[in-house]
Amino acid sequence: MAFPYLTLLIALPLIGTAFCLLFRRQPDECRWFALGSTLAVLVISCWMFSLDPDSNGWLLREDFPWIPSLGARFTLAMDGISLLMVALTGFLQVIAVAISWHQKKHPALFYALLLLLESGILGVFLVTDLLLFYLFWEMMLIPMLFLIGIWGHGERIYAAVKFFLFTLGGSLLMLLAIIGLYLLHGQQSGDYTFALDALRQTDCGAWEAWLYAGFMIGFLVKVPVVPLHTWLPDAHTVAPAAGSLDLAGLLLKTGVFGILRFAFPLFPATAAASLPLIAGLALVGLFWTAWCAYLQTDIKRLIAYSSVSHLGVVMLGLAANDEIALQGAILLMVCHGLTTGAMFAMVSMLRRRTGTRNLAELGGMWNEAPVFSCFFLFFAVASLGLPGLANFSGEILVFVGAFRTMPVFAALAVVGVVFAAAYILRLVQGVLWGERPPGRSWPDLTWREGITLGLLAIGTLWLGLYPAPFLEPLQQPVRLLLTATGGLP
C-alpha cells in the first residue's frame, strides 16, 4: 500500500496541537511546534507539484474504513485545485506562525487553536466523502470562533457570535442536503454511501434544486457573497492579525471550494440554470462591497469590505462556465490569499506602532518607517490589479473568459477596478503621505517582520510574472470538471 501523504498532511498540525497542549507551560517550545508543523506541511506540498494526474485527474487517493454501518469512509483525493489550495494552507499558516511569533496571552492555547483550524482547512481541500467533508468544515468553525472570542478586540464577543450563528445555519442546511442526498442515493440504488462519486449518479428529481440550494447556502456564506457576507467585516475588525489572515487567505477559499467539488459536480442541471443568478451576485458584492471599502476610516474594515469585492470577481469566474475564466478564478484564489493576507499582516504591524487603525490618525509613514512604507504600496497595488503583480493574472484570465460567454456582465466587472483604484489609493494616501499626527516617533519593520512580508511579495510577484506553474496543475481537472457539468462539449 502507497504511503498516505494525504492522511499525514492532515495529522501533521493534530500532532503539533497535541504538542502545544502538553507543553503548555512552555511557550517558546509551543512557537517551534507550531512552526514546524506548518513548515512540514507546506514542504509535502511543495513536493506533490512533482507528481503526475490519473485518468480522472487525481495526483493521490486514500481510502480507509470509517463508519461501515453507515456507508461512510475516510476518503481522501487530491487533484490541482485541490493542490493548490493546500500549498496556499502551507505557505499561510507559516505566515500565521510568524506574525503571532510574541503572543503573550495563552501561546500555548492560541498555537493549538491555529494548527487545529489548519487541520480543519486541509480536511476541507482533501476529502471526498460527504459525512466526513461536514466534520472537516464543522471542525474549522470552533477553532476560529475562540481565536475572535479570545484574542479578538472591541467588540469580540459579538462579532464571534455572529460569526458562529451565520455559519451553523448555513452549514445545518448544507447537513440536511447531505442527508437527503444520501437518502435518495440509498433508496434508488440501496447503496447507502456519502462517497461523491457514487452520490454523482443519483437521480434527484424534483428535490434537485431544494438540495442544491442547501449546498450553495452553506457555501455561500463562507466566500460570502451579498448579502450574506455581513459577519465578515465585523469578524476581521477584532480578529487578531493571524485570525484576519486565515479568514481572508483560507476560509473564504473553503467556500469557492465546495461549489467546485460538491455542488457543480452533484447537481450540475440545475448549477448550469443558476449561472447567471451566481453572476448577478457576483456583481452585487463586486460593486456594493467597494463601495463600501471605500466609506470606510477603519483600514482593517476597508480591507475587509475589499476581500468581498475580490471574491466577487471569483464568483463572476465561476459563473462564466468557461475553461480560461475558471483556471482564473482558481488562480485569483491563491493571488488574493497572498496580497489581502499581506495586507492584514502589514494592518497589525501599523497598529503595533501608531495605537490606531483610524484614518484619519494616520499618515507621514512615507518619511517615518521607508521599509514598511514600500512594502505597503507593494502589496496595496498588487491588490489594485497592477500589471506584473499577482491579482492581475488572475482577474484578466477571469475577465478575458467570461466575455466569450456572458459578455455584459464581464463589461460590468471591468468597471469594477475602477471602484478597487478609489478605495485602494484612499488607503494609501492615507497611511503614507500627508503630515504625521503629533506624537512618539513610528519605527520600521524588525528583521522577522521584513523576512515575512518578503517572502509574500516573492509569492506575489512570482504568480504575477510567472503564473505558468500554478495554472498547469489546473488543466485537467477544470476541463474535467467542465466536461461532467455540461460546460465543454
Given for the second form:
Amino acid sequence: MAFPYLTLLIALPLIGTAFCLLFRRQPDECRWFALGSTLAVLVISCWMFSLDPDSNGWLLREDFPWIPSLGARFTLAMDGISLLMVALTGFLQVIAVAISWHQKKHPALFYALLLLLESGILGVFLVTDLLLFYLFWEMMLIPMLFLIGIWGHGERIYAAVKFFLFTLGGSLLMLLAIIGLYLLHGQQSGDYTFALDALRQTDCGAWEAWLYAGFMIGFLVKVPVVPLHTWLPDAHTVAPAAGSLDLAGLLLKTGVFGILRFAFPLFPATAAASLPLIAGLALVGLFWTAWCAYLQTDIKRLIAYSSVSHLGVVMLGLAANDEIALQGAILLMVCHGLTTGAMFAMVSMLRRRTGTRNLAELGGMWNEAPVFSCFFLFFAVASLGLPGLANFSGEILVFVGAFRTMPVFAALAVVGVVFAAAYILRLVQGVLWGERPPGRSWPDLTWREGITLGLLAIGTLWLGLYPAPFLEPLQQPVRLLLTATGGLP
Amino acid sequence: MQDYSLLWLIPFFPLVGSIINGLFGKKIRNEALIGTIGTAAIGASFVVSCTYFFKLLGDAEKIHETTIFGAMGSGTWMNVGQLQIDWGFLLDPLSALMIMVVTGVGSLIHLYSIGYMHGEEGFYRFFSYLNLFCFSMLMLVLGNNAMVMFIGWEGVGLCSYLLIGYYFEKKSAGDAAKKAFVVNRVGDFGFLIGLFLLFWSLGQKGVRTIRFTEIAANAHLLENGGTIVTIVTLCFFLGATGKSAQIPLYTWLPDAMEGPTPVSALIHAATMVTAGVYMIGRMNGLFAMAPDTMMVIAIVGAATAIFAASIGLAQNDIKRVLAYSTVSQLGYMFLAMGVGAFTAGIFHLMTHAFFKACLFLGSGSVIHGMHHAYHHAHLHDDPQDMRNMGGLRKKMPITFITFLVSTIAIAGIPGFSGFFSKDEILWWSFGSTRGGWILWVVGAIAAGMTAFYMFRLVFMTFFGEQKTDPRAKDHIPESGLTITIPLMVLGALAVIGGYIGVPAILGGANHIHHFLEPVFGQAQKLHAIEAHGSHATEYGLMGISVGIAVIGIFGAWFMYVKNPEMPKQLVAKFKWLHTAIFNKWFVDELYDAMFVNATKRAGRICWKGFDLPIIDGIVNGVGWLVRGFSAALRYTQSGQIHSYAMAMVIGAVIIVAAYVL
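And the form predicted in complex with its partner chain, for comparison with the form predicted on its own?
And the full complex, kicking off with our chain again.
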C-alpha cells in the first residue's frame, strides 16, 4: 500500500494545532509550529503537480474503514481540481500565518484555530465520502466562528452569529439531502454507503430535484450567491486579517468546489437543467454587489462586496457548461484567492498604520509609503482584471467559453467589468491619491510585510503571464465533469 | 527568409527601463541619470526598430511572425480547448511604420521630459510610467494576436490613467484619470464582445484562432456583408471609439489634459489615441467585408471631426484647444478608414503624430515659460490661459517658429505634411466607392474650422500685445536645449514628413502607398474599394479645400489681430451659441446624469433598499428568535455554540431518519 500522502496533508495542520495547544505558554514557538506545518503542506502540494492521473482523473486515492456500521469510510482522493485548491490552501495559509506574525491576543489559540481551519478546508477538498465531507464541512465552521468572534473588530459577535446562522442553515439542508440520498441508495441497492461513486448510480426519481436543491443551497450560501450573501460583508469586515484572507481566499471556494465535486456529478441531469437559473443568479449577483461596492466607504467592506462580484463570474463559468469557461472559472478561483487575499492583507496593514478603514479619512498614501502604494495599485489593477495579471486569465476564459453557450449572459458579464473598474479606481483614488490628512505620517512596509506581498505578487504575475501549468491538470477532470452534464459538443 | 526573432527586444527595453526607474528611481535621486535611463531605453528600441524597418524594406517577404522564444509554436500563454494564445509578434509594413512612429516620437518626448519635468518630486515615477507606456504601446502594435494586442490595449490605458493622475494630490486629476479609464473600459467591452463573436463564428466553420494573419486568411468563411461580420466589426469599432476618443466616447480626452504636457503629446496625441485607427487597419480585411460598418465609421469620423472642431473654436485653455483638435483630427483618420482609404488614414496618423506632438510640446514650452515667470513674480495666474499670453514670438523664437510650422501643417497648406495626408483623405471621401460627396463637405468645413481655431491659438499666444501681468511679463524665457531640440526635429518632420506620400497627380511616387500595399491591397482589391474621378475633379477639390483653409486663417487674422474687439462683440451677439460651445455642448453633464448617477442610484437600491432591510431583517429576526429560545433553554444547555451545532446535527439526523424510514 502506498504512503497515505493525502491523510498526511490533512494531519499536518492538526499536528501543528496540537503542538500550539501544548506549548501555548510559548507563543514564539507556536508561530514557528504554525509556519512549519503550513509550509510542509505547501511543499507537499507543490510536489503533487508532478503526479500523473489515472483514467478517472485521480492523482491519488486513499481508502480506510471508518464507521463500518453506517457504511462510512475514510476515503480521500485528489484530482487536478483538488490539486489546485490544495496548493492554493497551502500557499494562502503560509501567507495567513505571515500576516498575523505579531498576533498579540491569545497567540497560541489563534494559530491553533488557524491550523484547525486549514485541516478542515483540506479535508473538504480531498474527501469523496459524503459523511466525512459533512464532518469536514462543519469543521471549517467552528474555528472560523471563533476567529471572528474572539479576534474580530467592531460588532464581532453579531457578525459571527450571522455567519453561523447562514452557513449552518445552508449546511443543515445539505445534511438532510445527504441522509436522504444515503437512505434512497440503501433501499435501492441494499448497500448503505456514503461513497460518492456508489451514490452517483442512485436513481432518485421524484426526489432528485429536492436533494439537488438541498446540496446547492448549502453550497450557494458559502459562495455566496445573491440573495444569500449578506453574511459575507459583515463577516469579512470584522474578521481579523488572516480570517478575511481565509474567508475570501478559501472558504468561498469550498462552496464552488462542492458544486463541482458533489452537486453536479450526483445529479447531472437536474444540474444541467438548472444551469440557466444559476447563470441568472450569478449575473444578478455580479451587478448587485458591484453597485453595492461602489457606494461603500469602509474599504474592507468594499473589497468584500467586490469579492462576491468576482465569484459571480466564477459561477457564470460553472453555469456555462463549456470546457474553456469551466477551466477559466477554476483558474479564476485561484487568481481571486491571491488578489483578494492580498487586498485584505493590505487593508489590515493600512489599518495598523492609520487606525481607520474609512475612505473619507484616508488619502495621500502615495507620497507617504511608496512601496505600500505600488503593491496596493498592483493588486487593485489585478483585481479589476488587467491583462497580464492573474484575474484576467481566469475571467477571459470564462467570458470566451460562456459566450459560446450563453452569449447574452456573457456579454452582460463583460459589462460588469466596467463597474469593477469604477469601484476599484474609486478605492485607489481614495487611499493612494489626494491630500494626506493633516498632521499624520505613516511608515512604509516592513521587510516581513514586503516579502509576504512580494510572494503574492509573484503568484499574481505567474498566473497572469503563464497560467498554462495550472490549466493543464484541470483538463481531464473538467472533461469528465462535462461529459456527465452534457457540456462537451 | 530573414531572421526577425529578436522582435521582442523592442518592447523589452522600455519595460526594463520602467522597472529600473520604478524600483530604484527614488534611491538614484539623480535626475540626469534617471532621465538618461528612460530615454536610453526607448532610444534602444528605436535603434532596433530602425534595423528591422530597413530590413523589411529590403525583404521580398513582407509579413513575419515570431514569438518571445523565436520560432512560432513556442511561447504559449494559455492553451485551453483549442483556444491557443501565444506570446507572439507580427512585423509587417503596418506595424513597422507604427513602431517607427512610437519609438521615434517617444524618444524625442522622453528627451523633452528631462527638461520639462526638471525639479518635480515624482521625476523617477514619471519616467517609469512613460517607459511602461511605451512597452504597452509596442505590445499593442506588435502583437500577432488579439490577446497580446489587448494586453497592450489595456496597458496603455493603465499608463494613461497613471499619467493623467500624475499630480495625484489634485482631485481634478484623480477624477480625470478615473474617467479616462472607465470610459475606455466601455470601449473594451466592445473589443471583447467583437473578439468573442469572431472567435466562435470562425469556430463554427472549424477555425479556432485569434491570430490576425489566420483571421485575415479565413475571413472569407464568413458571409460577405452579413450580419455577423457587421456586428463583429461594429463591436471592434466601439472599442476604437473608446481608445481613440470618438463620438460617443470622446469625453475623457479633453479632461486628460490634467496630465503633464509631454504625456498629452505622446499618449493623448501621437500614439495611444491612434490605437483605434491602427486596430481597424490591422483587421482591414474584416472591415472591408462590412460596408455598413464602414459607413458608420465614416459618418462617426466626419461627425467627430466637425463636432470637436466646433468646440475648439471657443476654448481659452491652450491645451484644451489642442485636445479638441486631436479629437477632430482622429475623426479624419476614422473618416479615412470608413471610406476605405486605409493608407491615407495611417498616413495621416503618422503626419499628425509629428505636427501634433510638436504643437503639444510647443504649448508645453509656452506653459513652462509662463509658469516660470509667474513663479518668479509670485503670482498664481493660470499659465495655460491664452488670454494671459500674446506677443510671445519675440520671447520664445524657437518655440514660435516650430509651432507656426506645425500649425501650417495641420491647417493643410500645400507643401507641408498635413496637406498631403488630409487631402488624400478628402479625395477618398469624395471619390471612393465607399465615400460620398456629403462626407467631403463635412470634412472640408471641419478643415476650415481647424485652420481658424489653430491660427486663433497662434495669434492669441504669439502675436499682438503681451497681456501677461506686468510683474511677470519680462521673465518669460525661451526653453532649454532638451526642450527645443525635440521641437526642432518634430517641426522639421512636420514639414517634410508628407513627402513620402505625395500623390501621383502632383507628380509624386506615393511611397507609403506602395509600402503598405501588402497589408491593405488585398482587401481593397477583393472588395473593389478605390477612389475614382477625373484629374480635373481632383485638382478642383484640392483647390477648394485649400481655399477654405485660407479663409479660415484669414478669418482668424481678421478677428484676433485686425479687430481684437470683434470676438467679444460676436460672443455678446450669439450668447446662447457661445455658451453651448464653451460648455462643450453639455455632453459631460448629460453623461453624468445618465450613467454615473444611475449607477449610484442602483447601488443604493441594492444595498440600502434590499440587503440591509429585507435580507438582514429576516436573518436578524431569526437570530432574535434563537436568542429568545436559548434564553428559555439556558439551563439545559452549556451555552457554547459548538454544542448548539452538535445538537442541531443530531436532531437533523433523527428527523430525516424518522421521516424516510
